[in-house]
Every structure is written in structure tokens, then in C-alpha cells.
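The chain below stands alone and is given in C-alpha cells; this is the form predicted on its own.
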Amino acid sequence: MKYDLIVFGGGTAGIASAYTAAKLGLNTLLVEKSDVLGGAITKGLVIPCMKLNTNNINTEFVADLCAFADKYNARHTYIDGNKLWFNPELLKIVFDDMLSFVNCKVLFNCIPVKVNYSNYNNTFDSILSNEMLSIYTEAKYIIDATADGKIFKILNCEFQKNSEIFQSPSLRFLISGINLNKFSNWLEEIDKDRNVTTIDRTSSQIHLSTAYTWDKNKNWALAPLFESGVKNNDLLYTDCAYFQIFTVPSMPDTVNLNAPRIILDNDESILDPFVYSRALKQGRERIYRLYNFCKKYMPGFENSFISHISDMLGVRESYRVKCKYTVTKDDIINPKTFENTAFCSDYPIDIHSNKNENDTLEYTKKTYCVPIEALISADYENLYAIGRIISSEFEAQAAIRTQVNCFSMGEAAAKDIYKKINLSAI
């Protein structure tokens, strides 16, 4: 089977460049390795994604997530004007049709076992396996988008240093059975902080938001109840880390809670198997007494219940890989313009820590820029790495890691490679 390109891996970034290349007519397949397109912002329950730059580029293929979404009532907009308020469980069927609509074949519950490049036609041939098949496949191009550099890897491409400080996880889940009126009021009555905690009534059903974290650089309105929760035996201190809670569109007695963070030993790395599977043991522990403490000290609780947990760790920052050029921490505090840009943004450096009080979050001075470059391997000129994995610095992946610009990195890649085949066509 030949193609003009294979996308390896369908989360957020993945699943953008697969539907753009095949919207431009590119014969475009993408690998999956489990049973469900999305990643993090479906099996992850990473919702709502983070509010658009307006200075941003390369936003078409959000634009036409909003009008499928809407076709299933899976999205809503809020009232600070984000328009990525999407519900997880029905993304999953958004996706499929978006991508059945351009004609993009779709290959699930399969990896790739060997990757080789042919200097005589400049092109990759691959295994891939299912368990059962192997397959052969061919292709022009190919865009690792698999979160950890698998395609990277199989390569023996190079790879960014790792650092000496890693993002903390988290594995988040969904709370139903909610009296969200009940709810809302006492929320609105306990915290007046509009930057913390804000409710929407514009819809038929609520919609809100509200935090709390072990820093103490805010007065939290939540801090009494944390507090009581840990004097009474009902949390661990760890537990209080990171709490955040966002409704769920189309699930009018539901939140998404952002929470917990996994704490990690100072000299353990997420990339460790071992770690890993810890860690969502962990988790699953911490959900259970957030849940507990929920349904005790929060009104609207009393009849609640947990109806889904993550099926994937929330994992921020692993392998970075290096491309044509490494996006640095200055190239996001004092921004420069490039040739040829993928996207922009200013979300800030945002590093979640396992310690106390030591959280990062950097804001920038204006919207800066990442090159197309940052994509595209040092080692191939036709192998492209999007998501997580950008060529980055570590703090500067801190920002750049967000749903949104792995949205237009994706669609980014896939414009470039679409110009590549038409440029060698003549």
C-alpha cells in the first residue's frame, strides 16, 4: 500500500494533520494504536481545551472541529468567548466523521514494528502490526505525532537532552449525579474571585469553572475546605496539589475534574514503565478520596458519582526530539520572527511541579511564533515530528504544549508537506 503520507498516532496533533492533508487531496493514512481517535482530549478527558490566540494561524482545522462538533451538540461556547468547550465521549465520534469525510483511511489498534528509508527513492517503507496482520506499507512522507518520538526512535534519529525536571501527571476523571444549581449558587456565594471561579447560565445547561491549588500565591475560596479535609483524615496533603473542575457540554449533571496531580520522587522520570504504572495506581487512589471529600463538603454532591476515569496518564513533557530548529525559552519570553511560521501563541511557560509552592507560570510579553522548522527531523527532510515531542527546550515545550497549538502545529505539518509534493510534481 503506497501513500503520500502516514501520520503515526491520532491525539490532537495527529488527527489535525490527517484531516488537513487529506482535505488538500493528499492519499493520507492514519495509524492508531488504540480503539479510539483523540488522545488526550478523549481517552484523556483533557477538556476544555485552552482559549484561541487570536493572533494564531493555521486555525482552519478548528474551525471545521466547531462545525462538526456542533452537528452532535458536543461542543459549547463560554462566556470568556472559548468556543473549545467540547464533550470527550462524543469527540470520539466527531473525529471518525471528520476524517471519514476527507476520505482518510484510518487504521486502529495498530503499531508500527520497523520503519526503513530508501536513499534510492527518498521514501519510508513500514511493518506495521495489529497482532494478528502485518501490513506493508510505502510512503512519501511521514509525521510522527505518537507523543513519545516512536517513529524517532525506530529511526535512530537524534533526540533533545532530557532535563533535570520533569512535569508532574495527572489522570483526571468525571464526576455525574451533580445538583449543578444546587452547586453553582453555593459556588457562586463562597467565591467572589471572577479569575478563579466563574459560572455560565447563557445555555440550557450551567456551565462553570473553579480551582484550587496547594500554592498559596492566591487566596483560595476553596482553602477551608482542603484544609478541613486533610485535619479530618478525608485527603492526604498531596491530594490538595491541583483541583480544578469544568462542566461537560451535553452532560447537564457532570464535571470534568482536572485533578489529581501525581507526585513523583524528585529523581524518578514518568518514562520509566515501572513509574508509570505507579503513578496510575496512584491516581486512581487520590480520585477515589477527591471524589469522597467532593460528596461530603461540596452542596450538589450528596447523590453524585464517579462515572469515568481516564483511560491514559495526563502526561505533560517525555522525549523531545531535534529538529531543524529547538524552540528555546527565549524564543517564547522575547519573541522573533521567522520565514516560514508554523503557529503563534501566548499561552505561558507552565510547569507543574511535584513541589510546593513551586509551580511555574510565565507569562509572555507579547504573541511569539514557532518556525516550521521545529518540526521537520534534523536527520530527514521528509519525516515531521508534532505534538509533545516538538523540538523544544524544556521550558519552552512548558508552553507550546497545548491542545491548541498541537492543533495548528498538525495542520501546519501537513500544509507543508501538501506544498512539498506539488513543488516536486513540476
Ligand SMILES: Cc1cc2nc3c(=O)[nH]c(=O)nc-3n(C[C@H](O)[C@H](O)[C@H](O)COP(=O)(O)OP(=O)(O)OC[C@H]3O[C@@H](n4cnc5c(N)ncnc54)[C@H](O)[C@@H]3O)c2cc1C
Second form
Amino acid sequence: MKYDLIVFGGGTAGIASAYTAAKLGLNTLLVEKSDVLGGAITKGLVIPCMKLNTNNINTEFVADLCAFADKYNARHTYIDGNKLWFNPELLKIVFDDMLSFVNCKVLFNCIPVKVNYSNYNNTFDSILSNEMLSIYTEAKYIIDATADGKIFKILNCEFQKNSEIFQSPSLRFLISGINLNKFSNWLEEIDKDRNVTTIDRTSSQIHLSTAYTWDKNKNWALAPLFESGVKNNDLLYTDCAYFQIFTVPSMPDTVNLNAPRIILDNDESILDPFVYSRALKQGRERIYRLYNFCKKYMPGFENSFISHISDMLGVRESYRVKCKYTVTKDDIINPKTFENTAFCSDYPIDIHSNKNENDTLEYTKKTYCVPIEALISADYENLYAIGRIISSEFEAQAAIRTQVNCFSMGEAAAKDIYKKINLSAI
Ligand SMILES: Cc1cc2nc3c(=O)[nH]c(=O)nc-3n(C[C@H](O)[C@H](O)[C@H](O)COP(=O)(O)OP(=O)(O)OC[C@H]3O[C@@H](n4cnc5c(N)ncnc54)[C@H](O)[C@@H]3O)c2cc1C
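Having looked at the form predicted on its own, could you now put up the form predicted together with this ligand?
Below is the whole assembly, all chains and molecules, this chain first.
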């Protein structure tokens, strides 16, 4: 089977790429390891998308995604203007619909086992497999959107050096059966100056967001609860590292928790399969404690229950690939102009630290840009990398890894490939 483009990884960045390429008319195959599209958004329960202030929210892909999501009641525009509050379960259906609408072929439960580059006709031959059957494919272009650079690894491409600091992973979960009216009234009462709580009563369903972290610089309304939780042995101190609550569109009694943070030892790396496996177990233990804590301490949670634990560990950073250009921390802090801009953003450097008081959220308040060369492999002209693996220094990745940026990278890579295929056809 011959394709213009194969996108490996049907997650945040991969979907944007495959959708855009197929919409432009490229013969596109999307290969996804699991049984569902969406990656971190659906399987990882990472909703809502982080709000960005600038242009990359107004792209064609985001507009189409919102239109498709609205068909399924899978989206809410929050009072702060963020239009990307999604329902992670419904998005699984939305993504299927979007890709079939643009005639993109999708292979689920499939991984690449071999990828070779043929200098003879400048194409990639790949063997894909579901562990029982193998499929042979050829493609003019490949995009690695696997979040770990798995195609770069198979092709023996260069990677960036691993950093000495790292991002902590999290394991997100949903709690359902909550009386949101009672909970939001109570939140309004305890967070009178609304330092960290926002409540949106503009739609038929109450939406809200609140948080607590062990960062002492903020006036957390939930602080007395967490302090009591630790004092009464209902929580470990490390359970308090990071706790964020968001409601979920079309789930009127449910909240999504950006928690718990997994605490690893200094010398432990999430790239080690044993550490990764222990992290999952640690995450589920913390979830159970946090859930019981919510039920005991927060009005409205009396009849609640855990309704979903993320199907994948929330890894913020693993491997970063090496492309023609490496995005540096300085590119984020002192923005530059590039001849071929892939996308621009203003999301800050956001490091979730393993240690108390070491979190970083460096607001640049500036719009910075990323060149297309940061998405094109240093080794192969027709191999692209998008998503959290982007060719970047650790701190730069901490800014550009967010979902809307991943959508923008996906869109930019697809458009660049479309341009090159059309030029070569002239
Ligand atoms: C806990 C956590 C909280 C976050 N919070 C936010 C937030 O609030 N807002 C925000 O904007 N961003 C947030 N982020 C960041 C953002 O979600 C991720 O950086 C982004 O979604 C990564 O996108 P991706 O496409 O690189 O990876 P993913 O979305 O993970 O997609 C990778 C896909 O590749 C597939 N795959 C893997 N290997 C193979 C293979 N060999 N063959 C085929 N397919 C394969 C996977 O199954 C998956 O579907 C958060 C991240 C985490 C972990």
C-alpha cells in the first residue's frame, strides 16, 4: 500500500497532522498503537486544553475540532474565553468522525516494527503489525507523533541529551456522583476573593475550576483542608503536591482531577520501565487516598465515586528528538523571527518539579515563534517530528509541549508536506 504520508501516533499532535493532510487531499494513513484516538486528551484525561492568548488558537484545525465537538456536545467555552474545555470520552467519537470525514485511513492496534529509507526512490518502507499480522506500506513522508520518538529510534536518528532535571508525571482521574451545586456554593464561600477558584454558571451545567499545590506563594482556599488531611493521616504530605479540579462538559456530576503528581527519587527516570511501572502503582494508591479525602472533607462529594482512572501515565517529557533546528530556552524568553515559521505561542515555561517549591511557571508575556526546521529531522528530509518530542532544550519543551501548540505543530507539518509534494509534482 502506497501513501503520500503516514502519521505514527494518533494523539494530540498526530490527529491534527493526519486530519489536515487528508483534508488537503494527501493520501494519508494514521497508525495508532491503542484502540482509541486522542492520546493524552482522551486516554490521559488531559482536559481542558491550556488557555493561550494568541493566534494559534485561531487555526483551521481548532475551528474544525470545535465544530465537530459541538455536534456531540463535547465542548464548552469557559467564562475566561477558553473554548477548548472538552469531554474526553465524547472526543473519542469526535476524532473518529473527523478523520473519516476527510477520508484519512486509520489503523488501530498497530505499531511499526520496521522502517527503512530507500535512497533509490526517496520513500520509507514500513512493516506494521498488530503482533499477529504484518502489513507492508510505502510512504513519501512520515511524521513521528508517538510522543517518545519511536520512529526516530527505529531509524537510528539522533536524540537530544536527556536533561538533569525532569518533569514529574501525573495520573489523572475522574470523580462522579458529585452534587456540583453544593460544592460550588461552598467553594464560593471559602474562596471569597476568588484567588484560585472560578465558577461559570452561564450554561445549563455548572462549570468550575479550583486548585491547591504545595507552593506556599499563593493564597490557596483549600489549604486548611489539605493541612487537616495530612494531620489526620488521611493524606501523605506528597499527596498535596499538585491538585487541580475541572468540571467536564456533558458530565454534570463529574470532575476531572489533574492529580496526583507522582513523586520519583532524584536518580529515578521515567524512561526506566521499572520506574514507569512503579509510578503507575504509586499513582493509583494516591488516587484512592485523594478520593477518600475529597469525600470526607469537601461538601458535595458525600455520594461520589471514582468513575475513571486515566488509561495512560501522564508523562510530560520523555525523549526529545534532534531536528534541523533545536528550540532553545532563549528562543522562548527572547523571541526571534524565522523565515519559515511553523507556529507562534505565548505559553510559558511550565515545569512540574519533583520537589516542594521548585515548580516553575515563567511567564514570558511575549509571543515566541518556532521554525518549521524544528519539525524536520536532521537525518532525513522527509521525516517530521511533532508533539512533546519536539526538537528542543528541556525548558523550551516545557513551554511548547501544551496541547494547542501540539495541534499547531501537527497542522504546520502537514501543510509543509503538502507544499513539498505539490512542488515536486510540477
Ligand atoms: C498530566 C499532564 C497534564 C497536562 N496538562 C495539560 C493541560 O492542562 N493543558 C495542556 O494544554 N497540556 C497539558 N499537558 C501537556 C499535553 O497534554 C501533552 O504534552 C500533549 O498532549 C502531548 O501530545 P503528543 O501528541 O506528543 O502525545 P500524545 O497525545 O500522548 O499522543 C501520542 C500517541 O502516540 C501513540 N503511540 C505511541 N507509540 C506508538 C507507536 N509505536 N505506534 C503508533 N502509535 C503510537 C499513543 O498511543 C498516543 O495515542 C499535560 C500533560 C500531562 C502528562
